[in-house]
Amino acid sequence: MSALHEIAPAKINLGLTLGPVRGDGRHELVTVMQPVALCDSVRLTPAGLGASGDEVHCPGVTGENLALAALRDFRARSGWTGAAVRIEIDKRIPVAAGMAGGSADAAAVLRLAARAASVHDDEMLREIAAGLGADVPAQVRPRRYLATGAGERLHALPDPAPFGILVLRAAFGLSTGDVFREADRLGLPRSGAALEARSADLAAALAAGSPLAPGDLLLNDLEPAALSLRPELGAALEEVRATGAVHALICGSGPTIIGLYPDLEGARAAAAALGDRDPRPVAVEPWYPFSLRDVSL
């Protein structure tokens, strides 16, 4: 077997209506995920010589990795019993900034194992996702995605003409499932009504590769929660906000900050306005399927 390559994208969520909690406790909701070149790298190789098992390589994360869990039930779904193999990722997306990085590299991997096997069996591939985390599905085949359910259903949109995007992370950590217990706790999430109406909305104003829906379809029913567990992101959207963005937003349970621009210069200058922070912001643009303009900025 000869070394195989895949680029994982990062995504961000361009808002998010939340809804009522469902039989297995996630919650719908409804959001467009965007990938964005900000990537990390993903090699598959031969085990080595006395390996007992696949293994996943990953520096600066700890205990198991999804990469590796979606190896192994891509061999218990499929039925592959290849040889053992190694699985190296090269991290640039930051790590627990709400990016889907992990999801972008467990997604990466499925696709790896699906050519090492010769499988081509997307609908496979999506229906192991789904076990995987509601954000896996949309990285098997990155794209422009209008969400829905708990992420998994999954309505292809039009590629968006270039705009630029700031991605400004926070120094401290959010737990998902925190945030989503706050948004219970102030009773924020919608009915199933209002998600079908929101649905509709976003895929007329998107339909025609719109790089940006109107602002009121970009708000995000999580933020408040965000906002109630750290207060001090309020402050960092307001200087994201100064720099001049159409639009501001804690990116899903956060605590990462994205800012919308007309175009990566833009996003660009923002970044330069906002340099001394800890971490550093970084001005990305959206990725785009078999584009060659994807690797990290």
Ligand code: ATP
Second form
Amino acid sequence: MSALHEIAPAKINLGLTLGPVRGDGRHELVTVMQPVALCDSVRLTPAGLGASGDEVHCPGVTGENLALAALRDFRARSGWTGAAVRIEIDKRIPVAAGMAGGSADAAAVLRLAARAASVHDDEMLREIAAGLGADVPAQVRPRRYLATGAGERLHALPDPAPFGILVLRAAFGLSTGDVFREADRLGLPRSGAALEARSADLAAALAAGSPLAPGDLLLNDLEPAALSLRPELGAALEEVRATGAVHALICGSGPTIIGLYPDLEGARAAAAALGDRDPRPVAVEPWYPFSLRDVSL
Ligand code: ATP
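Having gone through the form predicted alone, I am curious about the other one (the form predicted in complex with ligand ATP); can you provide its structure?
Every component of the complex follows; first up is the chain already shown.
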């Protein structure tokens, strides 16, 4: 087997509508998942002589890697008995920032393993992905999706026209579980009917590839919960708004803040205006799936 390579793009949530808790304990939600051009690089090669099994090398991440879990679940589900492999992850996506970096890597490993095993079954990959985490199925074939259920029910949306995104990370982390619990405490979840209406409105607003839905559809219901736990995020949101962002919002459960601009230049100017801070703000564009239409023959 020769080396195989996949790009794993991060995602942002363009708004998030929170609903009630379902039977499995997860909240229902409606969100637009947008891959962005901030990517990890994932390589699969045969494991070295003497390796006792599959291995993952991922500098910057400690503890069990979701990429290894993806490989294990792929082998179990597909019955693939190919020789042990080595996965190397070059991390560019900030860790624990709400940008689904671990999910992106796990999904990239599912694609790599499927290629190595000559498995052509995206449905199976998505089922394995759903067992790994709510954000993983959308990363199996990254593109813009309207995600419903707990994030696992995916409706593909057209690629958006380009726009600029400022990613402003916080110097602290926020646990996703804590944010959802705070949202419950504050009584933020909406009814199932409100969720259905939001889903229909978003699908209609984005059907033609508009870069962004109107502002009220971009609201993140988790924002008051994240702000309640970390009030200092309010000042950071104001700073991003002051750079001229069309919208500024907390990404998913935070603490990362995203600013949205008409183009990449706007996002770059905002990153420069916010100055040389740690973590550094970055400006990115949407990530687009590779298409044969883009290749001039
Ligand atoms: P999400 O948006 O899906 O909630 P996140 O972006 O907030 O995720 P990740 O960067 O995916 O957070 O990582 C969350 C935790 O998962 C980290 O604390 C890390 O230890 C663990 N983890 C396991 N595998 C990976 C990986 N490949 N990349 C990043 N983190 C990983």
